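The chain that follows stands alone, in the form predicted on its own, written as structure tokens.
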Amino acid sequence: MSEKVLLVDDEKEFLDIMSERMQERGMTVKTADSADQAMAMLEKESFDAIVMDFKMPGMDGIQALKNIKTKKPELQIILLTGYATVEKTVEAMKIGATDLLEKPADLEKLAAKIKQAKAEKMLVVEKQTEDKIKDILKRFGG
């Protein structure tokens, strides 16, 4: 089963090239040119991983990461940046980023991170389901 990825970046050319290359590797890819558009798409669809630019006009990657993790903590988000610093990396990881990669991202490395993110999301969803079942059993004395 292929990975379903939401690719978010304000550079249309980057979106087109990366989307095409990721699809050639068997991934299902949707794109958004802003964090606001990505947030709207997440209300309607589920993704195995989100690959998002760190620096975008309007809502940047860090703010989008915070908003997404608040609403959907199971989502795995990989941030891409051309301006990585230790401080930014630490901040992103504290908020819950799955990883932070430097642009231009090596596609092999990114594909491996996406597969890993999908596996981690499945574990989180299984744990959430298990917790819900335990709560239901507790309420009914089981």
Contents of the next structure:
Amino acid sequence: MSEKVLLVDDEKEFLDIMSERMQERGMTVKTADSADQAMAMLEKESFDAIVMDFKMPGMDGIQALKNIKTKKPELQIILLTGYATVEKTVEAMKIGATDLLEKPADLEKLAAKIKQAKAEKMLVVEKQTEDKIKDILKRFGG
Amino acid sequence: MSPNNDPCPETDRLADMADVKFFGALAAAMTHDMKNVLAIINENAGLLGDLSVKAQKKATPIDPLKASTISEKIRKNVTRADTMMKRFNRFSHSMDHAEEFVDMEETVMLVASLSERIIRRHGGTLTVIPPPVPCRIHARRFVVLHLIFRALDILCCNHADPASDIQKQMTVRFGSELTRPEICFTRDPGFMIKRDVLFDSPKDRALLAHVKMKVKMMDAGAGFCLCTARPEHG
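Which structure goes with the form predicted in complex with the partner chain, now that we have seen the form predicted on its own?
Every chain and every other molecule in the complex is listed next, the one we just looked at coming first.
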């Protein structure tokens, strides 16, 4: 099954061309031009990975990352940015970013990271399900 | 000695006086924008590559309209990058000369374009209304650039409700008196500027003193103006 990706960037032209190329590689891609729009989309739809710019108007990448991870800890977030300082990269990784790539990025590299992110997400979801079952069994004295 | 071999200690003193953060903020915003443009060029080149691989595999020709659209997008973004580099280069050379005639509208436009990303990040949009009469002062360009940047920064950041996500409509106007150049900064109706945040730091005051400018509050705190009593000489 193909990877379902949410691509978030405030550059409309970048969103268009990147999603076209990603779709050519068999991915299902939705786009958002702000972190706020991405948050709204995440309420309604599920994705295997989010590829998101670090610096955007409105909610910035770090804040968006925190919000997403709080609401959907299983979601894998790959940050794609023009420049990232070491401090910001460390902070992003601590909050739970899966990876960080610098623009302009190699699409094959990004595609490989998205595949990997999907596999990681499956593992997290499996673990969450396992924990839920254990919890139910525990509550019912199983 | 300064990088442009200017033996004048004034240059070094000014460089110290002007907050280095100013240069850093504009450079960071500009290089981020530049990376975005490069990323778009990169993806368009990549798309052209994808199409040629597909054409080779399926032995079908590349759609000429598609190829021409991609090439046009690459050309457009190269022009965009070139404009950005020219603006940044102009900004970088603003320390080269001692006092010179500085066109205020041109300077506001330069700061506005360089700090567009910063303004957008604060949820703002900026409108510059052209001056009714030429608005020029004789000053060091870098200091004027810095003051305008500070003015926009004050407009962006100074608001009663920091959590508000309402779009900030900012406007720059110029005075109508040829002999008393004046730039006025206002924000959306209902916005009240606080007097105590207006150019209150020692660096701000030093910048104002250097270009012999004063800050004048507008009625009911609707905005503020940078005014000078200096006659226009040019």
